[in-house]
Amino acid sequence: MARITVTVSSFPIACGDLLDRLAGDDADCGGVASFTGQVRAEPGLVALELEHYPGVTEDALTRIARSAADQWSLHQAIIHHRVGRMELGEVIVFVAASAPHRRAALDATAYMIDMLKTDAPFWKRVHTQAGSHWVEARDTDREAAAFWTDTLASEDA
């Protein structure tokens, strides 16, 4: 059974130490995924500040990583996620897999950071120079959920 690793924290993401907890770990695993979310400058954004529903935002994190495991045979599973305010460049999300093999790890990562921006419990609210204001998921973020549902649902038929 895969190890699942699922954090929402207010502070920092070591990212490095993510990585190196999977990276070695395991002589099986001849691959290991991670992505990085960070606070992207656009015009006119000072910070970004993430909330979430205690509990209930990990129990949604650890379904996505879990269902990942299980279709992908992870050994490993990690979803990190920052909440509160984050300044230009800060690191938000954090997810990584190992797998025996890359393109499983690879398929995996992908699967778990999409999934996660629709299906988590998070409320975005985005400070700019002329004000706050919280915004809703992006319709880029469906369809990138969407075509995961539609994948393993074709694979499942």
The other form holds:
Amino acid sequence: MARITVTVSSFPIACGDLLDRLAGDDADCGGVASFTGQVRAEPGLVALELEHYPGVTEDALTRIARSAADQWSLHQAIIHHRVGRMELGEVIVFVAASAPHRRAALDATAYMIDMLKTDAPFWKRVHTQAGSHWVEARDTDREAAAFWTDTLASEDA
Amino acid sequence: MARITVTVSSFPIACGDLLDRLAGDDADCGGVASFTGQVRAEPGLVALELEHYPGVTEDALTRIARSAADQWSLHQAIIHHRVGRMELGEVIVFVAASAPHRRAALDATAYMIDMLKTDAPFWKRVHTQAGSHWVEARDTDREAAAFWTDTLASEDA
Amino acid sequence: MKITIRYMAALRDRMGQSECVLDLPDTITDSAALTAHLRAADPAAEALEHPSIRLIRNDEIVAKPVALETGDTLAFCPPFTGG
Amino acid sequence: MKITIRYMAALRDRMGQSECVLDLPDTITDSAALTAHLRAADPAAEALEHPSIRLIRNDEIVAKPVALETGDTLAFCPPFTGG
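What would you give as the form predicted in complex with its partner chain, now that the form predicted on its own is on the page?
So here's everything in the complex, that chain up top.
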């Protein structure tokens, strides 16, 4: 049974510490993959603000991590998402997976970051020098999530 | 110009510290991906020993990291490989990439770990309760590297 | 029946409120009937009918339309943009 | 001409030595001629001719066969198994 760790918090994310919890944790694992998403500087951007739906968010992230763990036989899966206000360069999300083989860890990590963009109730608001506005969902994110849904469905078939 | 960091050393690898050097380092980056390979416990396995070809190894890893950086417009690429004797669960290799977008960071990380298995002069020796022997190259590793070579060649075409 | 309605993120700005409790006529038994009812009172509620809008009913993400019972909380959500 | 030969990893065990310096006849001008010459002296050197064997000449990974000059160091490498 995989160990799933899901956290939603307004505090900064200690990525290195989280990675070290997986790497070297379990000698049955050959590989640990991780992805860290952070606030990318863009012209005029001052800060990002993340709203979410408490309770539902944690359930959604747990479902995504559990689904990754089942699909790729993970030993551990971590999703740690920050909410509230974040400055340029600060970490928004950290995702990691440990598995017996490297491909499983890498694919599971890509899956989790792709799915959480479309399947967990977070909303981004950008604060710019000119004012604030909500971020629109991107087609490329929907396509990335759809890729996994289609792939996994066809593998099941 | 991407920042490339390549290290070959017999000391333990501090993955978390290396990841933190990339994450939060550069607000132009939206994503940082990493892969950590460690000694997986197998029946009878006591330790792993890594031999390499000093000088040539560093050149080969630098070439792989540079090629990833060019192909995916990375901001940073890190390859840190350990040599000498390693116990079960200890980290053998840490690879990481930072890029403006998540897919670039994830693909570049997968590329670097796949390529270094076939293109850098390392040799693994396993120490078991029954004795020691050299590890044979695996077809799956050659296929993984060939996938990238074919993919990148066809994109260039 | 009594329904608590929540508007999330951009929909909160659009609707001018974050939450309200409505006492609905008995003819309204699902979310589709509810949005039609809301639109009759406020044209801005047309946004709630957009195919991209997702629903959370009693702390669960649900498919549209969803049946409603008295005491339910229904949240209207713009497409998610986390990560 | 003088050539330094290195055997890496499993090839070192196979050849029973890690390094040797040879004074070769002038007829040997590349790695293919060298392996044939080595095999004549020691049948174990057949392993050096396996397609999977890679060559490092003067600290550079090179394609087979590679031309040799006096003073060169040539390393015979089994397939790499790092990572």
